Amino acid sequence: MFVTVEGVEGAGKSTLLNLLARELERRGIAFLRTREPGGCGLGASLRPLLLDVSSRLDSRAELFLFLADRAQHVAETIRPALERDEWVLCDRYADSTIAYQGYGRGMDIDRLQTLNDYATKGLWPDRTLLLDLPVETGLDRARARNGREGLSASEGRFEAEEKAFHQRIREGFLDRAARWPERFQILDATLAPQQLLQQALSGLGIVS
């Protein structure tokens, strides 16, 4: 099963990523635990030039930098790891491009799907987790958390956008998942992380 984690800066991927590791590792389910940049070794290369605060990419060159990335991550990391029977667990896929540079960076909708088509030979997730809140509180967690690890320069590039972008980008992800209901679980990421894992494993048909 490919599953990805998405949502707004400070939504908690990380911490809801942790949990579901933990879960079908004691379940005895092998997995890949992955994200989007840097899941692959060009992705790697990729991540510093996309996140960091002294980039000034232009929104075209943005875009192909995460096509790219995801072009080579599909072929390189998620693919095989399917073929290998195992789970896959991703934070971030194509629908945060769609998101963020679609919604977020106003770029057209279908021509991005389009192309995250063909990035991806047409590899879409069998479930996204979306965390939702709302975008003040999780821009506050995203700037602590970065202070606390000392990422502000080097991955805080997009929590630096003003607070409409990032308010256009949850619209965006609220607008795919009442597109595609059957793929998407909407979930409260105010919750508490064990609530949240809770609601998550009941979606992806793992019983308690």
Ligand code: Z5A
Contents of the next structure:
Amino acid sequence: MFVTVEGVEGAGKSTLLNLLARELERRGIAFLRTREPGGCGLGASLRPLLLDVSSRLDSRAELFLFLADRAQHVAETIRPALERDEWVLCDRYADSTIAYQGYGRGMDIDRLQTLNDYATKGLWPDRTLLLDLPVETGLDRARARNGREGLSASEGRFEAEEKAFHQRIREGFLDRAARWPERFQILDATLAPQQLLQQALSGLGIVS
Ligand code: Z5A
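Condition change, the form predicted alone to the form predicted in complex with the ligand:
Starting with the chain above, the whole complex follows.
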């Protein structure tokens, strides 16, 4: 089972994945937890280039770095885990490219879909949990967390974008969820983490 978690900045993806991972562990379900960008050796090198505020990336260069990360991640990490019959829990995947580079930066959505098919050899998630919330709430949460945990702006290149950019991304994710309702589960990310976990578990067919 290939499960991705998507949403705007600060939606609570890592928090939900921590809880889900604990539940799978408790039930003895073998899984691999990973993320994009940065879920494989190549991605670890690409992540700072993609997220550092000082990177001056042309939007096409940015796109191809995300796709390079994904191609390697699928080949080296995700597909082998699925072949071992493990669940894969991935924090962001191809829907993020379509939301951020497509809806956010204005690139052609059909072309991005085709490029993602090429990069992943057609591997799309079985289920996608979309954490949906107002962008201001997500950005406030992310800033508060960064302040508390002393994180610098070194990963803040997307956070620094204007509010309208994040709003387009939220709408992009919702458009995709409407187009593939059998794959997406929309979760109201303003709910408490434990409530979100229960909803996610039942959506994934895991009875609590
Ligand atoms: N990107 C792209 O453009 N194209 C692509 O193809 C891909 C990615 C794959 C990666 O950033 C950036 O790359 C991303 C899109 C772009 N940029 N943005 N924006 P990242 O991986 O560094 O960061 P992120 O994915 O945006 O996630 P995040 O900011 O780390 O947030 P999160 O994981 O969703 O949230 P969290 O850390 O779990 O929670 C944030 C805070 O809220 C924290 O203090 C929690 O305690 C709190 N929280 C969490 N859940 C709740 C609930 N339910 N209630 C109240 N408070 C909560």
